[in-house]
Structures are given as C-alpha cells and as structure tokens.
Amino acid sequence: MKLALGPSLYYWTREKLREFYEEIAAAPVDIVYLGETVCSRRHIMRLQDWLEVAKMLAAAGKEVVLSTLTLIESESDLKSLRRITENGEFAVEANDMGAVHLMANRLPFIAGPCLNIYNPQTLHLIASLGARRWVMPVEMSHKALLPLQQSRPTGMETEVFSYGRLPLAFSSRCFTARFHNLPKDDCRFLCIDDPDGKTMHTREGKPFLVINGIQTQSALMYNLLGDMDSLRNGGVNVMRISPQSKHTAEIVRLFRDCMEQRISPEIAMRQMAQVMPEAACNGYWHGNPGMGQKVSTCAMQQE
C-alpha cells in the first residue's frame, strides 16, 4: 500500500504552509495533495504558490496532486477549478462533478471523498470519464466497500481517508463567522486563529465536532492505523492522513512504520495517542456510529 497526505482543510498562514510542506517533503508519504478544498475566500495561497510548492514536493520524490474546491458557489471559483484542471503539470484531485465535467475524456484525474460513489455503476461510471484513482465516502465501512472492490474497474486504485478529523459536511454559510457574530462576506479570516479548527462541545462537556468555515468536521480523530490488516485485505491501495498543525510528520512515520512492519499497531496506536488532539474513533469502518472506537487488533476474526 501507499501511504497518501491529504490537502490541509484549514487555513494556515503562508509562513506555516511552506514550513509544514518543507518537512513534508522529508517523510515518508507517496503521494501529497495541495489545495483549498474548503473555501474560496483563503487566498493565502495562489495556484502559483501551489505550483511552487508541488514542484519543491516532485523534487522530492513525491506524487503530487492539486485538490480542487469541494463548493463552488460563483464564476470566480470556476475560472480558479479551470486554472487548476489546466495546470499541464500535476494531477488533480476532483471535489465536484464540475471538476469532472472539466476533465472527462481529457485528462485523467483521482475521484475525491466528495463525490458520492457508493455503488459499482458509479464506480465505473467515473472510471469511464478517466478516474484513475478514487477516494471511498468517509462514512462507509469496509463491509460497504467490499461490492465495489469485488468489480472494481482494471486500473482503478482505491483511497481510503485513515487519519484525521473527518469532514462531514459541506454549506454555503460558514458556521465560523456565525461563531463570531460576523456575516460571511465580512468573516475576517477568523478561521486562521484555530488551525485544528474550533471544537463544539456538547452540554456534557464533551468534543461533538470542529467547524472549520463553512465545513462540519467531527471532533474525534478518525484512525484506521490498528485497521491496516484489513484495508490490506480489501484491496485498498492508498491510505489517506488528513494534516493536522502539529506532529503530521510524526503520525505518517508511525504509519509507514506499521505499513513496513516495524512497529505494532498496539504500540504505534499509544505513541499516537500523545500527538493527537482528540481521541480516536473508527466506528465507520466498522459499520457502527461514527464516534465509536473498536479495538481493531484482532477486527478480521471478530467480523
């Protein structure tokens, strides 16, 4: 398998992003995407810094991928998805059916998490427009996934999104200028004060889920990393860590560490647990509640 690192879903500062990716490019991950995915209004970056950025990344050795917007909401956001699905250089990453209607018959491209493939028709529907690779929905289990394994199209390699806050849900209002009393069009930039996003608790005072602009993302830390026997199993080429602030790089080497079996998934799952930012949960996986964690060690004999 192959070990693949997200687009970061919050917005960081320039300073921040070259930093994160400058190390990045020193970890043990195959394929990186770069991009806004969430929200037309972060203009930190430009495409052109991206480019840069992917071209530091492809002297590295890696795969790279541009991501596009998962929302597009005006012209100016179609003429940036043109700009991206015409780089002539990198792949990209499809977030809506507009960015496959941009590059159907001309340009293979990966299938991202947010299009909505759940059966082997739309599987080989999107192979059909030139998909190379897709990212399987975060909320479906292994269970769910195995039909479109069984007549997966030849060629067509699986991702699956195994670390990270997971991203829910997608709107037109962005919930953290709500927080702040502000009106969308005037939103600041807020969201570049809280770059793991902002936590929601419930009464109780427990983590429920993270707004991050107009994106829902759960509070726990999705975490496939004690479940990697099983993707391996189900024929999963890829598997996907979300980047977070602090210590992304440490999580893809106690991936690549469990990938290349010099760790065990027990062991790697506690030094884990020091670097995340919320407790883990697999419960999707498994086809149980999303905030559900199931002990994964010996997952296969128990389903």
Second form
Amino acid sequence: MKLALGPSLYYWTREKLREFYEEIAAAPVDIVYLGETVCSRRHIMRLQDWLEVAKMLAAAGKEVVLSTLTLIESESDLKSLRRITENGEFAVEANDMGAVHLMANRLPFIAGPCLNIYNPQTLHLIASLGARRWVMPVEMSHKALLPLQQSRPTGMETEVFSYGRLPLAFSSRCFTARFHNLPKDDCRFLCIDDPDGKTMHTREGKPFLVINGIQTQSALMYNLLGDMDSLRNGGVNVMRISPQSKHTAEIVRLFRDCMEQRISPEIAMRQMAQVMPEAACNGYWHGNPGMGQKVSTCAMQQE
Amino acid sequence: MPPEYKLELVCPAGSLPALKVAVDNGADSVYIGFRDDTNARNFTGLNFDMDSARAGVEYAHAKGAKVFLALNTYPQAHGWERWKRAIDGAAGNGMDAIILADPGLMQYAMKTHPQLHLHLSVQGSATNYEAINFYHEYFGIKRAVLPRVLSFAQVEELSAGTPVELELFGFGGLCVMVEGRCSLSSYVTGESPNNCGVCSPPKAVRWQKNAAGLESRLNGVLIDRYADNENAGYPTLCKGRFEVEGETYYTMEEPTSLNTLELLPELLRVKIRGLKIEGRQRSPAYVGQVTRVWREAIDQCVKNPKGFSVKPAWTAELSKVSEGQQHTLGAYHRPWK
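Mind pulling up the form predicted in complex with the partner chain next to the form predicted on its own we just looked at?
Then the entire complex follows, led off by the chain already shown.
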C-alpha cells in the first residue's frame, strides 16, 4: 500500500505552506495532492506557485497530483480549472464532473472523492474516460466497497480517505464569513486566521463539526489506522491522510510505521492520541454513522 | 432552446391525490418517486408503486401534463437491480422523463431505453456548464436541475454555455449545501440523501422536555433547544443552533423557505425551462395551494413581464406553508452567500 497526503483544505499563509511542504518532502509519503479545493476566492497561491511546490516535491521523489476545486460556479472558476487540466506536467485529481469533462479521453486522471462513484458501473464508466485511480466517497463502507474492488477495471487504483477531519459538505455560503457577519464577497479572507477551521459545538458543549469557509467538516478525526488490515485485505492501494496545521508529518510516520509493520496499530493509535486535536471516529468504514468509533478486533489481536 | 419557449411549472407529488391536485391546479409537470430508496424523498407512507404511478401518468396525460420520475439516489452494488427495475418500469409506463444523478444508471438508461428523456437531478451537483455538458455529451440529457447554490448572475452565465434545458428550484425547503455533496446526515445517523434518499431521518429524531427547555436530538446529538416562547422546528441538522467561539446561533441557516416569486421576470428573460417546487413529502393541500399561487404568478408574468410585481396575497398564501414562516431568495441573491 501507498500513503498519500491529500490537498490542504485550509487557507494557510505562504510561509506556513512553504514550511509545511518542506517538511512533507522529507516525510515518508508516496503521493502528494496539491492545490485549492475548497474556495475560489482564496488566492494566496497561484497555479505558478503550486507548480513550484510540485516541482520541489517531485524532486524529492513524490508523485505529485494537482487537485481541482470542488465547487465550480463561474466562468472565472472554469478558467482556473482549465489552467490546471492543461498544465502539461502533473497529473490531475478531478473533483467535479466539469473537470472530468475537460480530462476525459485526453489525459489519465484521478477521480476525486466528491465524484460520487458508488457502484461498479460508474467506476467502469469513469475508467473508460481515463481515470487511473479513484478516491472512494468518504461515507462508503468497507462492505459497500468490496463489489467495486472485485470487479475493478484493469489498472485502476483505489484510494481511501483514512485520516483527518472528514470533508462532509460544501455550500456556496461561507460559514466563516457568516460567523464574522460579513458577506462572502467581502469576507476579508478571515479563514486565514483558522489554520484548522473553527469548531462548532452543540449547545451542551460537545465538539460536533468544523467550519472551513464553504466547507463543513467533522470535528472528530476520521482514523482508519486501526483498520489497516481490512483496507489491505480489501485491495485498497492508497491510504489518504488529510493535512492538519500541526503534527501531520508525525501522523504520516505513524501510518508508515504501521504499514510496514514496525509497530502495531494499537501502539500507533496510542501515540497518535497525543497529537490528535479531537477523538477518533471510523464509523463510515464499518457501515455506521460516520461519527461512531469501533475498535478494530484485528488491532487488538496484533497487540 | 426550442422556438416555442415556455416556462414549465414543475410540482411535487408524494401520492396520487397530490398528483391530481397538482395537475388540477395548473402544474405543467409533476415529479414523483417510487416507494423505496431509489429517490431522495424516501419517507414512510409516501410515494408510488407501479400501479399508482401508471394511474398518475394516465391522469396527467389526459389533462395535458407530464410526469417525471425521480430516481435520484446513488445505488450501491447490492441495490443495483432495484434501480435498474425502476428505470425499466418508468420506460414501460409512459413516464415523460426520468431524473437521475448516478452516471452508471444514466449509461444503463441511455443504452437500454434510448427513447427515455433523461434529466440530471439536483443530486448530480452540476453547478457549471462543463459538468452539464459532460452529461449531455455522454448520455444526451435533455434537462439539468441546478443545485440551490448559484447566484442568478451565475445561472445566466451558465445558461449561455450549454444547449441543455435548465430547471431551477423556485419554492420550498432550502438546501444550504450543494446537493449531492453533503454527508452531514450520514455522519450523524448513518443515512444520507446520496445513498438512502433521506436527510436527518425522522426515526433518528428525539424530542425531550427538561429544565433547559425543549430539546431536539438527532441520534443523540443536540440539534437545538427551545425556550417556551420559541417555535420548535424539525431538526434538520443544518438548521440547528450551535456554538462557535462562545456565540450560539444558526451557524449554517435559519429555518426558512426558498421563494423566488420576484425573480420570475428574470427566469423568463433567461429562458429557464423548469420552475421546480420542492416538497414531495408535503400534503396534497400544500401542493394545491403552492401550485395555484405559482400558476397565477407565472401566467401574469408571461402576459406582462415588465409590469410584473409580486402580489401580497401570493406571499401571504405561501407564508402559511413555509418552513419557519420565513422566505429567502437563497443563493440567487448574492448577499445570501
């Protein structure tokens, strides 16, 4: 199995991004997805800047993929999208059918987690258009994945979102701007002050969701480290870790150590608990509500 | 666009009586679903079986109206045969179009029943013309229903880039999130619109009265708490009150309904093909009331678009059936975002 680092979902400063990806260049991750996937207004990094990061990471031996925006609403969003699909150098993760339309039958691409590929027929269709890897929708279970794996098109790789705050919903409304009582068009880019988003608690004080601009995430950390055996046995090729502002390289190392069986998932989970901002959940993988947490029996046995 | 442009009023029906009321009150088209998880309003006691669907089609056709079948959830492998049968059933009983979101199903429908008209569901999350043209190029879709996230200027820009007819939501429940890209419900309850055709399902709802007030919970998660003087609303989880950095407020959206009556002249100018009313889960009385108001408003606007203004009586009538008795233009009006 390979390890991938998903695109950073937050709005970070250039300095933060530079430090972050320099650290990642040295971290034991095989694939790095780059680019702004959440908000078209975020502009600190232009495509040229992302390409520079991409080259640096490629020189460090990483497979680099440019990810496209998930919600494409305007002609200017489409222009940015075309610049990415026509970059000519790096592979592209399509996060909207508009992106698939631009890539189809032209260049191999990666089908992102928001394309809603839920059945073998759709997976075959997307493969016939040129996808060489697909990312399973986050709400899909291990059991629902199996039939897609069993009839998987030749050469198709399967990637599973395996660590981080779950990207649960996209809106055209910016919830960060709403928090500040500002219209989205005058948002003042205040999401840059929240490098891991803003936590939304229930009225009895339980962490529930996280606001990240137009995106809503889980407050709990989706974590399939303890389920690694079932991913491996299910023929999953790539586990995706979603960046957080702190400790991401450490999380990557723990996943890698576990993958190469240098430590048991049980021990890795215990070490990870020190650096996770909230408790873990893995409900989706087990066919339960996403916020649920089931302790894997495999992990217990290995201990 | 065909030379004879007409804005169709597309009304919801969760039962045969609702379908008849919609047709009798002036719906140009009615959309329905089968009684299972093949559609996004999979509620107990709602929807059609094959016989009532056939009766509905006969009734509508006799009065010059059309019927669309919503098959707009995403089948997983174990359910594939059921969705396939639903498509075959639709083809067999004279549906005027089927509304699909899943690309695999679209391919099946196109190959197996080439005569069937395909509409792209709002659950397909197509918010730009490149996405819509993808479904047009590969599956020949006739119409696309747009997610409730675009401003009207964006809708107009999009319409210039595609030959596909566009349908917009005009009235009813307001999804704050991009349809087809929201898993909030399954995160809490295990069931989502994409896979199960439900959002914040009733079986996960619990009401509790205690010292702090009346509490609504979804699978144990506190969605809202009401003081004695507040009206309690259904705990759709994006319309609850939560706390962010010490402030408790409707973090995502207030309980409110979409109402675009005042945009009618603009919809006609841009030649939007379908004006969709939300609410297959609502009663025949709701369907009748809302259809009547919109029929009258559309007819007046077509007659005299420049002199069109929203009658206070229409708004009053619609307010009676709105969620939270509030209206919004939603994303069509840019400052909402």
